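One chain follows as structure tokens, the form predicted on its own.
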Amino acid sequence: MMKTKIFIIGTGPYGISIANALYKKKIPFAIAGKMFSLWYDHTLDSMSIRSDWHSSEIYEADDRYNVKDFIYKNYPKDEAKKIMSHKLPIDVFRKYLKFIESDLKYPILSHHVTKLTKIENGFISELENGEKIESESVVIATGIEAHKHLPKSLQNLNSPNLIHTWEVHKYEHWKNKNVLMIGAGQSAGEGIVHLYDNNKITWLTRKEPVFFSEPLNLPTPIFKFTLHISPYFYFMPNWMRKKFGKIFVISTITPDLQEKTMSEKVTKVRADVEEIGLEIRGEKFFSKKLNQEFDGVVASTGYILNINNLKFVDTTLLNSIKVQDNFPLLDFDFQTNVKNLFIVGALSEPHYGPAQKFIMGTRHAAVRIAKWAEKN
């Protein structure tokens, strides 16, 4: 059994920021999961990453990861300055990522964690292919992919073609179908745009769609403002983090992707996906109130975070940390009510703010939890 002092679930953003940090400190440490997995295996080849690029690079102290000098080192000068003023497509994203990766001077244990189990003085965790880690500390960084929403209506609807749009390598490639797209956000505009040209589409939304540059539908500067203020949202009354909290569940779509979704060719429907009384006749999909049969409905239906959407950890394990609203209750070093076991990303948001739903949080984590590790 391989023994450390502290064991980093996930390898995303967070997961090797956090693994830059406590490398650069060398303080002793393993870190397993599938690396940068969301933009790999479920984002769309046709499409750029949401964030722009200065809040979209990896953590490391030295700026070793600065996205602008890996573009500009890497493509010529002039197609170097096309790509820094747009959104970054996700090809150049993915080969930054993995200049990332052949750069990192650590092992990456590439298994999903099946168990998380607490011990007397520490943890065990278990791997997919067996392998077992004790650590004295835990740090959860697993992203969203646990967090996958499915309305009610859609939950008992078993389909191979019922697909969220987590899984995009299961629809990407369809053509001449009739699909039904459920939802407001960028992840059903980048679907419709990818679909556009070989299929029909039917796109339905509770309400109209927002059309804005930035994740959220405010000022650029008052959005960059906000996320690089994440450190302060902790010391923050909880009733304005909450508030905050509010204005950062919107749903917008980039105005790039307007043109192909809102054109003539998209037929649009304004309903609750509760409503339509969506069901299965035989391979196909009915829906009673539209009155139309669909071959494929994918739901760009988001993510709802709680924290027992982490089915690896031990229920006892679980059930002892302290949360409100679903969401654990943190310290400022990201610390649970049980000693040294960590969760950051979107979980921790209510605590410090929006920006742990992006990239850009990630400083902030490994700074912190690199520094708690030195104290102790």
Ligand SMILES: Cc1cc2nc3c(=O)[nH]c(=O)nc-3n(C[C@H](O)[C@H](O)[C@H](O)COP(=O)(O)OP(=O)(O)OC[C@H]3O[C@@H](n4cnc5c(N)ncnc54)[C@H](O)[C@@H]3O)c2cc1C
The other form holds:
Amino acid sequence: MMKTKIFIIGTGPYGISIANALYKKKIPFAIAGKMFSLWYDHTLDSMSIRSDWHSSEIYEADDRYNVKDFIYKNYPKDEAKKIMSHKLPIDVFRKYLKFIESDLKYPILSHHVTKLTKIENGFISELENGEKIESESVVIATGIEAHKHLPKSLQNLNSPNLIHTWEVHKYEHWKNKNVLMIGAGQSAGEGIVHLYDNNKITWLTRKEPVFFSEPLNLPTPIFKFTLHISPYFYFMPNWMRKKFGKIFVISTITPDLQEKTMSEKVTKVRADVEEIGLEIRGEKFFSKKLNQEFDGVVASTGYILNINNLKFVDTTLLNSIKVQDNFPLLDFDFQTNVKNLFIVGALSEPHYGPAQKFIMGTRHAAVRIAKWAEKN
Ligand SMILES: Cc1cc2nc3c(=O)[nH]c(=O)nc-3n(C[C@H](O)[C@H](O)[C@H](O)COP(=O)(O)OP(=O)(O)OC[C@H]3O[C@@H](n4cnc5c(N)ncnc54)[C@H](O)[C@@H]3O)c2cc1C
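Can you switch from the form predicted on its own and show the form predicted in complex with the named molecule instead?
Every chain and every other molecule in the complex is listed next, the one we just looked at coming first.
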């Protein structure tokens, strides 16, 4: 069995940034996951990433993964300038991630963890291929995949043509279909624009969609300032964190998607999905209230974060983690009350603020955990 000091579960921006920080400090670690899977397999090829280039960098202490340097090194000057003046197209961002992947100086175990258990002086993680890793500490950096949300009325519809936007590869090639798109967030907007030319789309939202360039409904300078200071949310009283947190839950769509999504070609319906009486009819879906048939339904219904969705964590261990509103209670080093067990990324948002939902939060998490590891 492999033994190490720190085992990182997850190879997204958080897992890799933390690994980079540990590598730099020569702290023994191992890391497992499917490399940058969200960005390679769960985003539409036609889209751009939403965050600005400077808040989309994977952390590395010597700034080896500076996005600007990467673009100027890999594209002719004029093209590089053009790329830098807009949001990064997903193919450019994927190329950047591939470069990082090829540059890593440590091995990646490219399997998911299926079981994490606590032992007396540490943890045992079991991988899909049966391999086991014993470690003194564990960092859970598994992102939002486990938290995909399907509203109740959709959970009972058993059809391959009901697809959550996480599974973009299942609907991105649809043609000549009558599609019901559900939800008012960025993924719905991107899905509509992607399917727009070749399909007939009905867009179901509970509220009028909000078009705004930042993921949070705040003017850009305030948004950036908020992200920068957000680790210090940790020191605010709980009621104040909750109050601020509410500002950040609103879903917005970038204005570049407004023209197509709001065009007359897209039929708008304002209702909750629970109200439209959606059922399966043969290979199709039928809404009693809308009196309309659909070939496919795309649930752009987001993610509801809850620590209990981490099914690979052994129940005894999971139950021993102290939580508040289904989020783990963490100290300033991202450590749970279970000694040497750390949780980063979106599940840490209530303590460290909104930056932890985005790539820009990786720096804070990586620096804190590497500092902790050096001392312990
Ligand atoms: C469609 C979409 C677009 C987004 N656009 C942006 C954007 O433009 N800018 C931005 O900053 N943020 C964006 N985000 C938010 C995004 O979640 C974060 O930016 C970032 O990817 C989070 O990094 P992470 O490492 O926490 O999670 P992820 O990137 O999701 O990585 C999770 C990793 O964990 C692995 N994993 C999962 N389960 C296991 C397991 N059991 N065992 C081992 N490994 C496991 C996965 O294989 C993956 O490697 C977007 C999110 C979505 C869904």
